[in-house]
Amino acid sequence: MRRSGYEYDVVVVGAGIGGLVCGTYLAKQGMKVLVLEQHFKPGGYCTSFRRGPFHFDAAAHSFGSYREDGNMRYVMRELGLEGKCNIKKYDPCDRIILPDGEVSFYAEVDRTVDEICTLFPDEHTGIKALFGFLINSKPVESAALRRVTLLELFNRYFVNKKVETLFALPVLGNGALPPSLISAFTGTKILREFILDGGYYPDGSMQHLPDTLIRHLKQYGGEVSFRSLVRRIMVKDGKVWGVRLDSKDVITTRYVVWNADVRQLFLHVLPRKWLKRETVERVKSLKPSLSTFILYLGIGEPPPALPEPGTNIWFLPYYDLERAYRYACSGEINRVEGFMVRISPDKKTILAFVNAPYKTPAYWRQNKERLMNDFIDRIDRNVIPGLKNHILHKEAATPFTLYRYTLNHRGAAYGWASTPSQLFTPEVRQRGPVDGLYLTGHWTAQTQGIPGVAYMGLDTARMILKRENRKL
């Protein structure tokens, strides 16, 4: 990193996917960019790690919206990265296991619709109508769902609550809220971009995606500094002029893009004198999403009943998602019973997770081993018989682990909880409360998942370029 006193055009705080996309695009357009990351590697939740011969994805395990006109494909094209990161689509992308049977979500939508209609023939009209809405709805129709819950939307299509559970189970996993609480805007985004166009995975591991962005950021002249924690954003006369690091170094810059926990920004990093009292109180009142308890298993010879690699398998032995959510909120994740499990493409590792609250570090230290072994028992009993006999390595990440590596408030998996009242919150919009400060990523309360934060990063970069009168 260059010495303090050097003026960058832009300092991006946080090397998650949104920050890397924003920084890479700005560097590509000729701006002097520095990305600061408090962790020792890029990616945020989209990172991977090794344990001996096993390569594990830390949290993100696949992404969506990489179809020809999808947001993720568009972002990669704009960055000049299309074809530079080998991405494969696994089909089916998701499989739902419920008490009455199984349904897979295929790239061929008609095949998926037929499978669901076979399981629930009395609901075939509503099933086809919902798919039609998910595929063909216009932006104005999606915008109208901001103040409606997903359950209210489902009630327009279905009578049978079991069908609602089928669609809502992966939404609960990817949004950490049941259909009665999650905004229909977010819920339909998850179904459209994660499920109907999901299953994409970069060759090797999820780490390949942020590593590719870092490589091109540097090729465009950008810089990155790891283990660099920003403690203060420096403001004079209502305008950003620099950042102060944990090391006490001050780096001057004309713009700061904040791609990290917004609660931390407003309550600790930004000088309080530049914030309205009502803004601070509003940010304090916002609720973060649940976190996750993640299981990592390294296996030797694959069990005979090993499911298809690359497919997200969702299991729930009952139809009461409200019950599952209550258990998740309480921390009794051993009673949730439902979970997601995914076999890596090389069949050597397994990632599984369940929604979980932050609780306390002491709680997770005392209960981690017990909950991990119970989780393994549930997978062995319900999805992969004989799994326990093939495990060579096991470990788990708790919500406290997620907090330590990202500093996300209470280990939140998805930023703010996507309830109707918290969507598009004015206080956390992209333009910050002081001149030259911009927000991006999932803490802006406008987006979800890797495609969402990637597009948000690109959009934030374009806002800065427009202000600079630079040609896009």
The other form holds:
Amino acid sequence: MRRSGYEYDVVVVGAGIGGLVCGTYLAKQGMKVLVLEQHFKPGGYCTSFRRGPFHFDAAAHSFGSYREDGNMRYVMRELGLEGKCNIKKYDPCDRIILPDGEVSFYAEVDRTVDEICTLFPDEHTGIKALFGFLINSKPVESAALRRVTLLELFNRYFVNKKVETLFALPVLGNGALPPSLISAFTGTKILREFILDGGYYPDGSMQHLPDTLIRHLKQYGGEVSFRSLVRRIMVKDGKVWGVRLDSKDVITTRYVVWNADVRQLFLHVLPRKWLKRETVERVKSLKPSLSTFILYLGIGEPPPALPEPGTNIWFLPYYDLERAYRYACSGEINRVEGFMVRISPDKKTILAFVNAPYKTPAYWRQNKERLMNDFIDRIDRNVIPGLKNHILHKEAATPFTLYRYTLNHRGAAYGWASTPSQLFTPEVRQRGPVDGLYLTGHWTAQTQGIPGVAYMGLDTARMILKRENRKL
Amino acid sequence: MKDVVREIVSIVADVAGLDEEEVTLDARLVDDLDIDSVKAIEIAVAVEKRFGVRVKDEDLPNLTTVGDIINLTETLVRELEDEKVGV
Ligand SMILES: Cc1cc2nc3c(=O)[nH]c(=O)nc-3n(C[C@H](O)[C@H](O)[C@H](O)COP(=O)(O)OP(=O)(O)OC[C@H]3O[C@@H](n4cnc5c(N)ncnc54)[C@H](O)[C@@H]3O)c2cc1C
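Can you switch from the form predicted on its own and show the form predicted together with its partner chain instead?
Zooming out: every chain and molecule, the one shown earlier first.
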């Protein structure tokens, strides 16, 4: 399909899961693809790193939607990758610990419903109705959720705030917004995709997922170049013709897929000439999601009360999630008492995180060590007694670390904050503002999380293929 | 209301990743234009933002063609204008 005069048909900027799925699918369909990534390895927020004997996942630590008809399974199948990456499901995928007790989310939904109803017997009608909605609602019914918040939706089902917190806590973790702010569209999507069908893990580490994609991208004739920061997208007569790297090298291409921070794209990378003033103003006014402070622990002999590996454990010592969110925004992490902790499947490492604001690099330099130790104390006290005596390695990533490795604006964990007013913002949709430019990934104001960006990466690839077929 | 036709065609083309010429008034959203449920919501939000109207949720499943979206939008815009002049 290659047109003469151009080095590539498609340049994908950013080797996050979104960009890799898009590039691999286009290469599979015969297009000449180059993926450019500023980091030295692929994956974006889905990478892993090693410290001596310990393998740590950097951010994403499992994914959802891999049941028979799940979106993630569909994407892997379309790429010809089903079975190429040994994916296991950990059951229960999530456990929520609240002051009155705990509940697990099992693959067997009835068991989960029973546990929740036992804890909140007065709410059993609403609990069953919410599960019914999450499992059976038709896609078009979720249209109705675009302008209400998750809290407004919950109020239709529950009287007791405590039940709301049970469902909203993992949504705060996976969406970085409390129920009063997150759109019900995104909130229910997180519950459906991450929690009701979550807990999948590529055997060994999360890095296997991007590595497998890269391997197949190359098999299909695609190329990838690391340490390649794209500084400029070159446009002529309203149409993309190339990209310029930090090194000043120019690469010519007919299409560019932007899988990175969209603020960077609109404010620095695209020549202003091709942008409407309103578009730039709108993008400047959009609010990113909160970032996270992540703790990585390497453990020797496991403590006796080690929870089951592979399960995301969410802890909150009270019920007021709005309060938890406000604390997260203020950055007083020693007072943010809620967190997520997960033992790795190999039982050698622990990943834990809390929502956190970007602050400044100096703030984190001064506070990182103290916060890390506070955090360990809290996990030891509330979830894994005796943990402190088993730690062989400890380190942490701050919001600034997340920014530094991915260039995601303010270390945002999930792209734009998914409030009803920002959801589906037209200015940042997949079809970009100039011909030949496409946006994909978690900065498109409609999706987040691995299954979400993977599905969108495939969809973006199909948009380009449709375009190609028309031209031929 | 010529403006509505042009704007809707442009929104649908952008969301579906098509050229405007391909978005004919009788094109079927699902069968001809590959508009899935998420894209349908994206279109609804874009229409609401562009025209300042409110698309009723119960109307969404009844939209089958591009022409249907145009008709609905024209009705909504007219209602909005009537409201403004206090009819
Ligand atoms: C702490 C944390 C935990 C999470 N846990 C989970 C989880 O368990 N399950 C789940 O499904 N999701 C999880 N998520 C969310 C999930 O990781 C993301 O939604 C998803 O990985 C985003 O993928 P992406 O491809 O859109 O973007 P990214 O992963 O952000 O990739 C963007 C890529 O673009 C590169 N880049 C940026 N600018 C340039 C440039 N100018 N030139 C070249 N390259 C550039 C970056 O280096 C990066 O590799 C988590 C996120 C965080 C922060």
